[in-house]
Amino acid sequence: MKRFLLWGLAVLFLSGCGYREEQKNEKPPIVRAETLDTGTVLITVGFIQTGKESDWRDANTNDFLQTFTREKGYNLIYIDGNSDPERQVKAAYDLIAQNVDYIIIDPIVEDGWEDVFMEAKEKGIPVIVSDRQVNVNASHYACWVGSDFYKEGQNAAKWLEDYLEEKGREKEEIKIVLLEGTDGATATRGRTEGLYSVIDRHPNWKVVAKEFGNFTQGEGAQVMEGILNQKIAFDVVIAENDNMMFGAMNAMDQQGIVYGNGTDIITISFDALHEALAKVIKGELMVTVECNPLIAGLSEKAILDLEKGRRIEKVHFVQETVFTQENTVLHLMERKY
């Protein structure tokens, strides 16, 4: 956005999203030397990722790397947060110091961002929040793009509700094991709240074990192994992402526990990775609620609209599906992640 100021525009408003670039008595922005062979000035975008905790995250990262390319007119500065919130905050300050044009942040946790966002706004750098959310005044960032995690949780629990009714088990006592993601993460909070919005309607449903698995396969296996060692009886395993479910499945395999279609153990997870869809077809995983990682296009559209001074919405949801054996075969071959 600051490039336009150099070309003689006195004031550029970013309406919509509650965001406006406030002009102050500051030094002019740095003139960027980064250009394409055509002479077109590149848009410098800093992208701060959470880390590499899951296959979903890898697909999400690749989507951004393939979207913000030099051929399309971008100079992308990619930063791996390495699952460290403090590292992410420091990276954001570094990007502000570099005077980038836009910052895209996929926050590990929601708290701790107020000062960063305030400084970015003061410097006229629009911030786009991706995937997870932040506890920051909405006027301090341009917009948010990602999934409706609460709805995902609701969809998973509603599927369980319908399935139990179909099987004539709606009045049975149902014992649930819940593997949550990362404590403080938006996806964890949203999915858990969405699940409980349905669970709490059923007095015969009981969550008998609930632990954080940090969205990783290794911790999913460790948590499930601990639950099995406690000899806790359960009917349902819900993992808040596919990788934790894969780990839980490994733990159950080690103890000879059979799960999935045709068994007494119902398996539910989130993300709908290619491997998860394959397990749905085989019947090992009974349902996976999609969390679409391909959201870089929403971020790019927001940037292009802001470049043109257009009004943009504050929230942008990506489209998602609930996958069961009935509809998975149609999507498996075309899956990009």
Second form
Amino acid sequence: MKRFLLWGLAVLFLSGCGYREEQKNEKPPIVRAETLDTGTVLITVGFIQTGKESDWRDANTNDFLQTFTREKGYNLIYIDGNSDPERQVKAAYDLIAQNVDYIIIDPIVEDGWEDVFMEAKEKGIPVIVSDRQVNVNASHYACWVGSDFYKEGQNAAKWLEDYLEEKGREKEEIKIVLLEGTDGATATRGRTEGLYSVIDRHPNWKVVAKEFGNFTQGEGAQVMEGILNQKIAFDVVIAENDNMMFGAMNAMDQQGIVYGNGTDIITISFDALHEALAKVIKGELMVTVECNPLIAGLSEKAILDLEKGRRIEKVHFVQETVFTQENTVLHLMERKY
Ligand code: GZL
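Having looked at the form predicted alone, could you now put up the form predicted together with ligand GZL?
Up next: the whole complex, starting with the chain shown before.
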């Protein structure tokens, strides 16, 4: 209803009724509900992404750009958060001021969202939270779509449990290096809590080093180099995404440390990028726990249901797999990221 009213105003506004040259210099007009040649009114969706961090992030962004197209009836306003939480919040206020129909946010960190979510709710703009989560009362947003990060962390540690048992090493002292993602990010919190829910079951397991690598390959390499330079002995490297693992591998390569199947260093990471699956097949990486970035469709379905006035679930989990040498070859060719 709001959009059709806007459209009417848009037609009136742009047909010369009330449009004057000097208005060009005033505050830009609110975003008009654009229309296709067919007269179809587009749904204006503002999407605020975290920023470039990883290959996972690129695949996630591309999925949104390929889902919310004009041909499918959307006017997508894409905003790169540039890895800056404050920039993301400001972008949300800007989208509210533009009176978009929907806002989708992938929050870099969970805190700092309460006020702007309240503002969107007051203005009647549904907010969908995608991928990571926010510390906001769930009544202030339409729904959250994404991965069960806690389960991902548990699955990674359960694989380690099974592997060690299979090798007869369940009683052995196991020293773990953990490269965490971004401090305050849901993916980091969930995976770490999930990992520790299993690690804490084993008094003979010890986390000998734990550093934030912000999900980037460069920082993964940097923090791993620092750990290696401290001459800390370890048996397992767990990285909370594939790109940090690639960085850690580069750091170990520099010091002639061998890792993966048939060596003393067990390697475990998350995301299941195509490049990671190739490393699993080669044996360098022993496990990558899938974190599916192709979730734009979940947000689109929520919007289409809301457009029809349907009630939607608050939480929408995406399906995911644990990739090991046993099951990876089957999936490698079909992967979209
Ligand atoms: C997880 C996502 C994480 C990925 C990283 O859903 O938030 O951020 O695991 C990405 O690769 O950068």
